[in-house]
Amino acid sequence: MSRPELVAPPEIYYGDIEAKKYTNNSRIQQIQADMTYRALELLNLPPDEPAFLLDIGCGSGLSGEILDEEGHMWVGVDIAPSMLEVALEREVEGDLFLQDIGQGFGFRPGSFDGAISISVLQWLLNAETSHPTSSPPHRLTRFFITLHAALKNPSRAILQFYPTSDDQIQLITSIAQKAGFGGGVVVDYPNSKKARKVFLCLFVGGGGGAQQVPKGLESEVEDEGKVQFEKRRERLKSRSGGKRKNIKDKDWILKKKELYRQRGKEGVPNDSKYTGRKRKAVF
């Protein structure tokens, strides 16, 4: 079976049918959740503080749902209109933007506390036209330079992707470093063909290259390709008091609304005595 990025550009490959099929696939949902939890662990955000995160290649919002559950606010960008339509139908919490990440970002400098990306970066490794500006190095350069500018100092970006060779990893890493990032590659379960995952763990400021790149997870395989993530999830949840934050909690909602106001978002509802209250069912 061909890799999706070799079949067609993402905005074409993920049409209406494929976008819904992808979103409703229980196996994909599980994989997306597992990798999002791992990305949050690698982000190493301060505990008990809601962060403002960028979800690169957010798709239909599967990763965004995890960010919501962990108490964070997020902005999602994706190049596939059909994926964003599904996200809107699912009423995800994040703000959504139609964006070709190979053209770079236009966010104000220092907008985000961190960034994650799940299964996206490999799409930038294929040239769609013969024009020099469409080459992978040019698109990766625009991506990393503008991403670096959009992140606060200090912060991290965790980008999970599927390289086909060590040369691709070297190309991506070298361009990220030229854009000003510190950090490097984290490989989880390197000895498992199915469970192996590659993360680019990038640092902005905070000592730059002085920060240590986290270690990859060693093999914890029950059977072929099935990895136990429960311990890692428990570690992540323990940092936030042993349970996921209630996204309908009044204090959480007030913090979220205030952050949106500070960032200039329009249409934020006014606070009232009813904020965060559960509505009673009317029969």
The other form holds:
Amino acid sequence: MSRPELVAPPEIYYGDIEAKKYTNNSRIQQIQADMTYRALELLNLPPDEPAFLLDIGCGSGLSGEILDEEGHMWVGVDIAPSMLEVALEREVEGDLFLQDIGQGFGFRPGSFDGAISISVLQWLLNAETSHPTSSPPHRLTRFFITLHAALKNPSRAILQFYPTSDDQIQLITSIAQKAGFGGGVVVDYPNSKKARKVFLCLFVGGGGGAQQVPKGLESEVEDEGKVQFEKRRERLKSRSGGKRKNIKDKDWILKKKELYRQRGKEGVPNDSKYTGRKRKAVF
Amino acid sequence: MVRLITHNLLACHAKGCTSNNFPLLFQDAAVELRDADFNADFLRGFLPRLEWPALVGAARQLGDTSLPAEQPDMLDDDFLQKLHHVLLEIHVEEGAMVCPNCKHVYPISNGIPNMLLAEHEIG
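For the form predicted together with the partner chain instead of the form predicted on its own, what are the coordinates?
Below: every chain and molecule of the assembly, starting with the one above.
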């Protein structure tokens, strides 16, 4: 899998061209939508109540559109101006901010009912300059502390990201815990290379009893233990074994004769009840 | 698309700017009005989170004086409609927001405020 966060900082990587490409790619749209729905599910908001959510790294508003559909109000922050421009063109409903999440948020305490973030956190794991405020732990600390403050009590933040190693997960969860969050990591489809998704499931407050970290999704049993190639082979086998339907049946013959008559061909036999019938074996 | 609903949640986050950093003041604001769907339940739920004096102040700055200076106890439909208009339909497209304490300027262009800080301002 390619790692764009290793190529350039987000505001440069997602320039005008890349931002358009990203937004118009139907496969990315599908993946983002699936993850947004899953994040909303993990967010566990009270049903049928419009909530006020924070979309961290909203980009061109792919995830925001789904929040709109679900009837929520949202505020989006992103560091890439080109992505925000695309979001403006797409006329998303939420308020947009050009903001570096590693510098922290300026939202007043208790502003949001929840926060989601799709494929963003891995961008915080690279140091762009040697300045102390640019080191990943410093930026993560700033991010989690201000995020914790901006969320109301109780609420949740669901952050999906692509870690390269367990050390990264360790670093992120330990900093989140220091910032006051409870919760942990939820891994969907842990055995699949492609479908595997890591969600950081953070809780603010607990309201007495500790909140349970939700369970990750497992792939269905059907897919496991069976190689994909075998299914194709089964299909091939069934095709050769079964009886083939005769192509030149009565309908086909009638159609051909009609065609010949239209073309004015001579000697086309008349249609009768014997047309297209099979002769008996004794004939 | 700075609406007053988000402006009311926004404080300055520069280094060392921890008191008197709210609300940010509008400067040379260019306002655009856009219709939004009215949702009474959302407004009722959101009301406790608002800083009322800051909201009224910001609305007055943008030339809208429909809200009373004191938050009314009765939430009738007329009041909710006014609140809806002020919170969700007034968009600040151009201009800037200035921190009353450290005077940091957050420019707004194309409806998107630039909240980036310089290296020495990061807390």
